[in-house]
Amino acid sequence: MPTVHVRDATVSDAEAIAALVNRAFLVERFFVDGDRTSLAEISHLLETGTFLLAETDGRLVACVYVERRGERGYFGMLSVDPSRQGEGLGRLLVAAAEDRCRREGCRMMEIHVVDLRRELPPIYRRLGYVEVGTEPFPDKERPKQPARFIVMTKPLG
């Protein structure tokens, strides 16, 4: 198996990140229309946090958005190239996001998981996350059916 290198994104990576996120989130087309993100959104997120990129032979294969919010770290848009899913890349990036936030002084990690993706909470539970509440789905125009976020957290001991 080729070596996976994890690095921080730069502004020049924004287009590749948007393309990867949109490919990885095609699975959500059953409940939401359109692309998951845009170049403009990724560029904006790079101003408030960072993306950790997993690369193999210089090719982007996975990414995750990470942001420090006081004593809480947040990660989202965890995206793995569909042809590389099941190889542990998502787990690798979650661990890298947690390590980053721990080093920055965060005591808790948080993720928001859409409730219609029933396969996701058990995955995050296995990584030590627990459900602590719900939040409204932020975009009320795009969903084809009612959706909300499940908020999950994990202490970063």
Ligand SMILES: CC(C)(COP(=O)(O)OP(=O)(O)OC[C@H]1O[C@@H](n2cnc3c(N)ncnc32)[C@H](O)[C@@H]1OP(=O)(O)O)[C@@H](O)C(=O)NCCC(=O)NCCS
Contents of the next structure:
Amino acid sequence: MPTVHVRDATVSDAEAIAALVNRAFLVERFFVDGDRTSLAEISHLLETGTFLLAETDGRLVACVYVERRGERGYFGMLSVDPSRQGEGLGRLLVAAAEDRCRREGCRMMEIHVVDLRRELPPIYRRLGYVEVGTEPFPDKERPKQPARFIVMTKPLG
Ligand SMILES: CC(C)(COP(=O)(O)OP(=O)(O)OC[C@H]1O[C@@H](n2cnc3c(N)ncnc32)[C@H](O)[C@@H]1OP(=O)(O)O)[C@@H](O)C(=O)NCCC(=O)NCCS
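Here we have the form predicted alone; I need the corresponding form predicted in complex with the named molecule.
First the chain shown before, then all remaining chains and molecules of the complex.
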């Protein structure tokens, strides 16, 4: 794999992040119409948390949103460019998100996974996460079939 640099996003990255997230999440069109995110949402998230970006040769290839909520770290919108999936970039960014939260005093990491994406829990289990419960799927995302979130957590030792 070519050298990958990980850095914090700035507001000037918002457009590229939105485009990457929407490209990666095309896989969810079978249960939700429309784009996964927007420039407005990414700009808002850059104020409430951080996006970690993975770049090769200055090109954005993967990103993850990280937010601290007390002793709990949360990550979401983990997005790897479809042409670069399965190369370890997802694992790399999850580790970077965990390191960030651990350094900031978090004891636990949490992620919400849509139950319709049956391939995802095994991926996160490989990264050390376990299912601990479920939560309702936000209505605003208008799923085409019944959906709920699976909550997965991992202790940050
Ligand atoms: C899901 C996603 C983030 C994974 O990132 P990735 O870079 O492709 O995954 P990695 O190559 O880092 O693999 C991570 C681990 O999961 C495993 N894995 C990856 N894809 C898998 C699949 N489809 N089925 C089972 N295991 C898989 C890998 O073997 C690896 O484990 P290992 O290192 O022990 O072998 C990426 O495919 C993606 O962006 N998908 C679209 C957007 C999305 O669904 N995001 C997550 C929403 S919660």
